[in-house]
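The chain below stands alone, shown as structure tokens; this is the form predicted alone.
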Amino acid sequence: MAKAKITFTDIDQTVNVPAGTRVIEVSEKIGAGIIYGCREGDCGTCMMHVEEGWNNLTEPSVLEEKVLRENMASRHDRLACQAQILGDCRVKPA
């Protein structure tokens, strides 16, 4: 199975994970600062900023894009409960 590295810059920790893992799962496991509410992409609580590796995450769904727009997210913000890791990236809470 393919592996990828994700770095949570708020706690300066890098983790190797299987490709396809959702960011929120890793964040919760290691105690990074990304908080969440619904885990379904509805509330926008788990917004994160992607510092590097934007293209190494799955494409945002229509629902995620709607929630990001409603929350006036910046260009490189994503929902941690929706974004799946495909390759190396660096993230922090938005």
Contents of the next structure:
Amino acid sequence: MAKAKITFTDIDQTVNVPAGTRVIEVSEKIGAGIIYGCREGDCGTCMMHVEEGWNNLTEPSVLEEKVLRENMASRHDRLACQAQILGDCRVKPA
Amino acid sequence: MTAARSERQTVAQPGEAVEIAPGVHWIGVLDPTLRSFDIILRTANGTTYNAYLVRGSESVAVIDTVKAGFAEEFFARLESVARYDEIRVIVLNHLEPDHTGALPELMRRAPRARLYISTRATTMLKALLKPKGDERPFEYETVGTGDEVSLGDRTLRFLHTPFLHWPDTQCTYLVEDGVLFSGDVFGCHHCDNRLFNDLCGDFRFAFDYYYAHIMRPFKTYVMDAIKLIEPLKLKLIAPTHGPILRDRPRRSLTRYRELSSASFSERIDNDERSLIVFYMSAYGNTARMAEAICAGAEEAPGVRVSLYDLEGGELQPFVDLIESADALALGSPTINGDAVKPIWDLLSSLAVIDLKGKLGAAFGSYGWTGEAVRMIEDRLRGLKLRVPVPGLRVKLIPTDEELDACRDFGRALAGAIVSGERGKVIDFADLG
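In place of the form predicted alone, the structure of the form predicted together with the partner chain is requested.
And the full complex, kicking off with our chain again.
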């Protein structure tokens, strides 16, 4: 299975994950500082900033785009509960 | 000036705003009978919900409101210093209901006002102010650090200070007068109608207590906020709860900085990592496991191991210890299908500290079913600790082989502490 590395820069930890893993799954287990609410892409609490590897995450859905807009997300912000890891990336809490 | 008049000026009177700086009024309310705030905080003499009014040459701004049940008192104070049609700016530094309860009515009474909130506050605003029937949703503008709103001869500047203590929190700075409307930051639950910190009773413990329960989980964000606030000229800090800090306001920053440092030094030694092993033991079996785990962990260079019987200590120092540790292991027997209460008491006390990046582990001896270990592991994961080594259970009295397994468990845990050092790559499958 294809692997990818995701780095949580707030705790400086890197995890080697199977491609397709959602960021939330890794972030929770490693204890990174991304905070969660609904876990369903609705509340916007888990917004994170992608420092590197923006294109290595799955495309945001229409619903996620809406929530990001409502939360005034800046460029390269994503919801950790929605984004799946396809290649190497570096993220931190937004 | 007579003594009576002087006294009157320093005490909040019903229906009268209190000037805290030229053209800046406190229009908040006192809640002296409250004894418990938000379920989690004790309030020995109540609290205040502070709101403020700033008059500029062209418009008037209201900064924060009050809890819904106190709205009329708030409006009476507001009306003593301004007309609703003068209000063009309403700022919410934090959207929790104790500060937004009077907002819907204020927006109705002041239709010319525009609402300013932080970028992260929009979803909360929508959830708090759900329009009824054919009501139009409130219009608002989102602001971030450096954004300004002019009141004519005065300027409000916003500072983005998230997670103090909600994602939406911000501070608002009255530039020309050096007044910081800090929201819940630098606040406390202390009700005193003398309002100012140099006149109120001694509220230092309330200040620290509020920090410990509200701000402590967000220490990193506190330090980020202090960096934003520190360069400002500060004549007065006006928080949303408790006394207004006009006497040496900068001392509050110093105290926040002190409180935001770990209770103990960050590391015992710069090169050492810290593992704390806690246990409860009914017949000494879980205790023997704990000792063997410690013995195994101590073999790892660079890991300092500490062993504590939970039965022999108070919770608070243990919470402080965990805050500055890299890992904790919890041992519990299983009694009636559950871990024992002191373990849950400890685990439920950890919400006030930042557990980010720490490791957890569970072990225990059992007689019949042994559910405790898995339950503790689940809770550790729920608290977002990484559990790198599967929990270890021993039926009743540990044999020599089982004590060897405990030593291996300790070695593996210490190994994970060392290998989990910053910068190293961990495999997802090893995250447990």
